[in-house]
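Heads up, the chain below is alone and in the form predicted on its own; it's given as structure tokens.
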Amino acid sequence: MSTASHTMVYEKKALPAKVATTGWALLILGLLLGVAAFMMDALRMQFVSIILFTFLAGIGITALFMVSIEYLAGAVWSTPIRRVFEMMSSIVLFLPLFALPVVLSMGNVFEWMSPKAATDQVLINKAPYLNQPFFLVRLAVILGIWILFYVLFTKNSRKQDETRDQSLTARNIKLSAIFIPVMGLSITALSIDFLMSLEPHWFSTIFGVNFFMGSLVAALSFITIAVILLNENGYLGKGIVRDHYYSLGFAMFAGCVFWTYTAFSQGMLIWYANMPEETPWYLHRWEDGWNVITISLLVVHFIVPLFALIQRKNKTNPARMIFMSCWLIFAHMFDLYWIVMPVHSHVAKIHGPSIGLAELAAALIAIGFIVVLFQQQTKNKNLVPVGDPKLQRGLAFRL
């Protein structure tokens, strides 16, 4: 790596005002969308109202789970853009929001709800833990953990912009010393309640993390999408290089792999043992059409990915990453797809996969959101951490 000085010239400038007005575009039909679905199909849109708060949740902890992984590593490559993460975690503010509609129809989307709970041995035994007062109190200590930690994390940070207190980054290294062990238990508890427990006598122990690292991915590709089109177009200062994009590109790369060795590990260990419990939740993969949601799954997160972010020169091309940010973001939403459509087809009793008006919704919603919420967060703070001590050596990385 080169430690040739590289000044910051960083001067703040507005983001055009196309953007917010994309951002609310997509943002209102989603949601004009939505109810429309609702009122077509309420059960449908319910259980997809699942696959927009993971997927939003996902996203906005583990983009401050990288804030707090270069805090804590002393990574300087990713200080330059750090900013562009703590915007995007910002998403966590908002989840009680996106929480709510779930938490409005538990009684139609969860089995260990249903009146036959009193009856079935195996959720009898796990309502200790699957019961709607201790969901409820788990969903508002996980926000309210998450939301504490973001405005600790930005305070720092911003305050820093002002000050150049170099304690203040010590300040935020501890804090992610107690973050990251307490991100990958609220994470892990998250994606049991909201995903596994759809079929509640089905368990993995590895579900927790394959669910992060897709989330992981899916963050990655919004950020980079965000870093490509701010730096290409000026508002980033001057500085930041592709060997920047290299590095994301890497970490895109590197996540769709980790991605894929948990879910083949949690595939291959269910049907090794072939006990009766594990079996059934990917039998309803298989069955009546599914396998080819299956095996399309990972076409399209393992295989594309793997040959089209492989090569370097791949991941040092704007457009190109570009297209496979959009390309991963997709992938995430058909994965969560995966996993909770099946049951609304079991619950519906319909016959095989389909895809209709609200997951249209949902995709405009999710990301219509996120575009209004980052333009609003580039209003009155720094897209660079320009007080950051690491900055310069973050703008000198070269590869």
Given for the second form:
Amino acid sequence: MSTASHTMVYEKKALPAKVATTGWALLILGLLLGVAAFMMDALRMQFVSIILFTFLAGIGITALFMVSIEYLAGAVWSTPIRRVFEMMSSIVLFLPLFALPVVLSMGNVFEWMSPKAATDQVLINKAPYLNQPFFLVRLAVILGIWILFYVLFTKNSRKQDETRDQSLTARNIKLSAIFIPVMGLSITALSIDFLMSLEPHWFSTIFGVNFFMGSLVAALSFITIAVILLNENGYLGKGIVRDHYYSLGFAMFAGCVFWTYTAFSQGMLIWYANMPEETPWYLHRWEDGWNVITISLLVVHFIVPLFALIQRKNKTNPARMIFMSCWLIFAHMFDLYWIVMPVHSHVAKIHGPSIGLAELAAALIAIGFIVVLFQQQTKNKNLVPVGDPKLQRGLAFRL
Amino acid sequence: MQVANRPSSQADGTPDFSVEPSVVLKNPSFHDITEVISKPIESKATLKWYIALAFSMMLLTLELVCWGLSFYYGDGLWGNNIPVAWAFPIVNFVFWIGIGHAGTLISAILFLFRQKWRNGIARFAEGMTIFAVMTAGLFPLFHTGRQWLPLYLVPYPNKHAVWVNFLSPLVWDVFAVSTYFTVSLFFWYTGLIPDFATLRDRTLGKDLVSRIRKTVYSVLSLGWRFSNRHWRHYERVYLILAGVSTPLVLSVHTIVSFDFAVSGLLGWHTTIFPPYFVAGAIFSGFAMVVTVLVFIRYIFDMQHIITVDILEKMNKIILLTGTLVGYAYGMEFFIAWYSGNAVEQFVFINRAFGPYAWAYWIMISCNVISPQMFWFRKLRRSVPVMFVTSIFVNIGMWFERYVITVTSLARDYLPSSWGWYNPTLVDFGLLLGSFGMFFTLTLLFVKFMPVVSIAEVKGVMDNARPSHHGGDH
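With the form predicted on its own in hand, show me what the form predicted together with the partner chain looks like.
Complete assembly follows, chain above in first position.
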């Protein structure tokens, strides 16, 4: 085996027009439905916009996490497909746009913003953290840091396409070492602000880790769909094989199991200790018919992926991997629905779980936006990091 | 043919990322590897080994004396009291169980992640796991107070219909730890089979000692003949055992954390405990592996097998897990403040500034601050620095369990029932003695078994690569 046999033959090809058409169609349809949903039921749409924002924010930042962990761990299997990770992480550039609807409707969705909060002793105690100016400052800092790191990582990576300079890899390794702790803290803060504080009396130390793992699985799912579709249609040159798909499936499987582990830690410990400060959060997701949703979440997000992804023959099968990726994207949306919407039911005084136009609109916007963004990103960039020193090693990767 | 190791740096000294770095240095032949690893087993024990063994057996004797006293007079010899009913025994138990986590992480999880560097250290780390779990297991057994009735820990149908309390995490511990021990032992032994066969084939003498050795190694190697079919079965079993062990790495310390976290006690009940305990366990386990490997690679001339690169990678994991533990400390504090709950807040202020503040700050400086040195490549690769840091980490992780156990129990909801804990001499004897047991077992292991996996190291050498002779294979 000489390295010559794995030399990549890569020629840049433009994506077919139907990708852009589909993406724009989904996005515009989603936006129209979103406006309609807002007219019909403004409160529901306001809550759903939290789902939309946290969904995209989590995917964008964990895609960037995948980029940085490759540099830091010296992994090679993901190098040939790293451009796809980078393109997925460009979502972070647009996060301020998606945060806007939430910021504009904060007073309606966050209990700690409501007039009632002024008379609630616990919320008075929490006011030094949970207040609007500090919330906005945190949001601006978090998004600012993410965008900064996105720009730095991708600038170096793209420059390498031309210069083939190895010191750019060394620079990105240093950047990754700084980025990972910063990301850990910032994604925790974001999840506390947007999701945990929806029920401001409740608290859980594992919450940030749980949100991170859920987002990571969803980001990997989007990446997997993109990689498989691009590669099977010849857009990634030659050399990426099913062993690479296997590794993506392996990461998705591990992510799913770890998500379940953190969810179980939280649920089981709160159930067992049975303390009045903590149990209401789960009671809101169990009573009034919500138990059906809770149990379904367990099946959708854990039991099905566990059996589907543990098998090697599924992880190396492109069609099945695409199916499981779609499944897990749905699972993550479902998880966010499970976190956010019981609060909506409570505020809107609706009995039991319900679904409206708003949820459909959000799903269409999220998927349409990612497709459009991806298509735009591929226009003038190589889909493979052709100048990366680890590229040949990555192509030679076999199980 | 001697071929120079592939260069992994460019002409100007900066790393060359396009070349996979060699795992084993100096480019030895397969035979050299067998020789180096078999040497400590086949040659006479050195004076240094005897001195080390004598010292650790002294400590072991201390442990035996203390266990004997505890057995004869009862647990009243210990400092445990009400409210601090869980003290040194549980602290030591969790500490040693934690040490035992590195082995399976290295051998199973890093195997599934296809990390080749693990092959040089997996065997030793697995052995250490077994000894650490054995050392740990004695503490809860004695803490039950009736060491002669361990059968009551096991649920079995009987005519009195007396069952264990299945709702108690202490019973889950019995299952978790014994499963972990069993699977780790099998995993370790499976890996040892080809090496036992190598040792069997190398034992040629006709004297009595050699014949005994040959018989023992023959029995242990289960008729291994290095045939292709044997290897195929072996690889399959090894993969399956790695898959089975992986959830166990998480489950054992998760359940140990449940011992604390399911209760309503302040400072024990927090949802981050399971992953935080697992991260801490890996942290302390890796530190212990580094502490001991630093000596082993030097004494047995294995610097080219257990390379500085490998130690550097371990130090990176120590930095990572140390920082994760720091994240957990931070989250506990933040959420206590965020909760707006005066009692939650008191616990953490009490930990950091109360009567046990000294223990808390030892924990913080050893666990969170000391590993931060490993941000720097020079320090990460310096053997003295990593040795000292790994000792600090071990001290810090012991104190972590002390802080969690003692500070929370000593001051709970009712100030009228607050208390204080003073360990007795027997407590200290057991703590010190447990190191004797651990190191005695470790020393016997390095003398009578291959401390590095002969077969596995050969698999990751440059010679084993199909491209080694320029694509001829």
